[in-house]
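One chain is shown next in structure tokens, namely the form predicted alone.
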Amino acid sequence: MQQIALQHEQLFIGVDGGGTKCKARLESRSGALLAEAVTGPANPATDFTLAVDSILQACEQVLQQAGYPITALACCHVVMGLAGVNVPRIHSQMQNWSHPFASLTVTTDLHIACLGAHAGREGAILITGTGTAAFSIVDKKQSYFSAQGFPLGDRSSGAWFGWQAVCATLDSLDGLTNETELTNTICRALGVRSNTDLISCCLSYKATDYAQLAPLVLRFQQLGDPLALDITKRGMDYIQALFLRLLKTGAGRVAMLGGLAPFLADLLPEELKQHLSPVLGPPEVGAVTLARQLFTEKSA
């Protein structure tokens, strides 16, 4: 255990909390990485008690790994980027939590993902994974687009691509359109032979279930399947519209994140590709960088 004068020590923790896991990163005032830890779900909109338990466990673990006592939580300046805190009631609940830290700032998971992607600088991100979200921060003003959830939002996400493939397959089974290699493969993958089979199979499908079919659309798009080409074109029309909307916020660079990002980025027109920026770091790095920035501003 490190022998330190805790009252004089300044430590910084960045937390990335989501529906499946919580990541914490501990750094010194100079920016040196001291420890990282991963614990359970941390979405306060879903389960507040579980979220704060996961967050505390992650913060305690990074301190222990770095050789600090748990009492060092009182020396930690923490920024948390959490799913669900875009809802004002949830944000207020988290910000008013009786936490053990020296300071706490609560923001969204999109905010810290953007800061991480751009190494703490302002910019924009376009996420295309199971869901879709677009976020920018310019002159400290945050803008959000598309993050409304499936099926009302999340267009051009993995869930959307898979959903569109199932819809196209249902049309072919109904005899409204010609079957293609994509629809035949969807039928084989789901073990269905008729429209009623398909409907029964997908009655309880959630976004994650549909997203598992997205790679089939992208594979058959490359092979020239007409339905896959149509789905991908409609998806890219929306991605381009989102990209342009981000640029209108004044963001000079856009980083694309998520499982579909490499494929969709490659399909962008050249005039948009020139605004692409590589992802420089993960969300928890963005969070801990912000924690240090806020402390420096308050100490100035």
Second form
There are 2 protein chains.
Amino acid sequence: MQQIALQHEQLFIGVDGGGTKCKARLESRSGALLAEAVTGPANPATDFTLAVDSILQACEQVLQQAGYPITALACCHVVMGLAGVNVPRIHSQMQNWSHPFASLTVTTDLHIACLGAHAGREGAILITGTGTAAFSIVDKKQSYFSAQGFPLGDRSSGAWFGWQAVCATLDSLDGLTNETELTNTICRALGVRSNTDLISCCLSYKATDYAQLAPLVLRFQQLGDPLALDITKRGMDYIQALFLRLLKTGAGRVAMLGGLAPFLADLLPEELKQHLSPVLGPPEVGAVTLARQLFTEKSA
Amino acid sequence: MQQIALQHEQLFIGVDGGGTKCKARLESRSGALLAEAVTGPANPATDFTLAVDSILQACEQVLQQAGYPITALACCHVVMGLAGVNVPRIHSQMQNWSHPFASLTVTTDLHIACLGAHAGREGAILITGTGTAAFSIVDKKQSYFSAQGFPLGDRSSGAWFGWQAVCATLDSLDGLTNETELTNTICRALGVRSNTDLISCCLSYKATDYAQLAPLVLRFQQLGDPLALDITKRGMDYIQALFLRLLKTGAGRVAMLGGLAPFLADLLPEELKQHLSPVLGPPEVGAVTLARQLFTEKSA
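Could I have the structure of this protein in the form predicted together with a further copy of the same chain, to go alongside the form predicted alone above?
Okay, now the whole complex, with that chain kicking things off.
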């Protein structure tokens, strides 16, 4: 039945590709969910060939799951939101890929995350996971903030919170500040007793290692630990500045995403909390919604 | 003549070994300068064999310059202050080297720099070059502070000042803060116009790259640039905390060393300035002075 319908049927795929996995979502023209699939890494800035493989596999899987032949790729209008395509060269390389689809639009992971969070409508997102990033889309104009990478930037990210906790612990081990429950807990958690131990321990630390210590800071700030309160205050100063910047672009609604988001959203002042919007859907929903929107605009 | 005297003569060599070069200074028992030499890299934590080669070459060169045969190494009492020997494993490896000297004492680069700065007497040093480090020796007890390496620590170092200037520039390019003469100058100096440009530019930056921007911050804080003033204030808070910590060890005198030292010393409050001590000599003088002191103690 479906194979007979193929000639005139339009299908829509949203792809969310990142450094660890690639998600695809197949929808009909009316927006009915037909299938979802998850495959391997798809960051074209890290490995272009691997990214293309993961994307194709994910698209083939959703078609197969929904009962279509692989040739139906030629009926698919695809929007992909990918990490790494904020670099213009990578964006061109991806957009110029001789793909098997009916149409392909390449955009950033932040763009589709924002569309997903606001169910396809315009707005803004503020992400605080391992890293920090902010994005808004207003009157089709995209604006990007933060996302400078750790340790250059990414203030108030999980990595930043954990790193600041290590710095505060080093100062207490140096006798520059008093030890607190936070610094004692960091020492116990990492099995270190001295400044030299802690430096050696952190020599090979990456953003994800520091991010694992972030929950400790948030827990101890709730208990009134002075160093945890100081770190959290400095983090929140940055989050508030980013939040205000997003509102200044004209985005009335800001959705906060990422592991730290629930904790940091709680600490916002009331006048900002009123602009908070719940996260309505995941990035791949944002991508497939955009695919349908673009097709409708072109057909109109 | 000197060869005849060799059997009973005691010679003293001070070695200052670091990542780029190795300096040796030969003195007589009375403290007369006989010769000085500079050879290649001598950081045993980076390359043990190369370090040993550079040290031996430097010691042989000073003997030759002073007219002694190479066999006179057996009459030399040597103190080496080396980068990297703060790691216990590296210290043991170096101290257990089957050297050709009459005696060998291995200590840290900070220890001999402190002895050099205070002409062989006890005291403290606070170094702000590319990195930040502090050290004191009081009643023969050595204390080490800071020196955590960039970007983990090294606050108020040249690398930290430059890095903070880049962070401030990123915030101004994000529209989170107003641009200032400092941020405009950073953009011009690095040839960047956007946030993305600046992030790309700094992706491969090392401590020494950031340190090259430090003089800009110090120049603009003198001109009242608000961002440069904020960076300098935060840097000086740390320097003052380190300075007070050094005084707390019982060190009455603190010598400030490194490229930023003259600028930061000027910004200290008067009650700390009165504890400042001029830098009386270089590290290799500290090393050779310690070599003579240790020999005198052992002979007494």
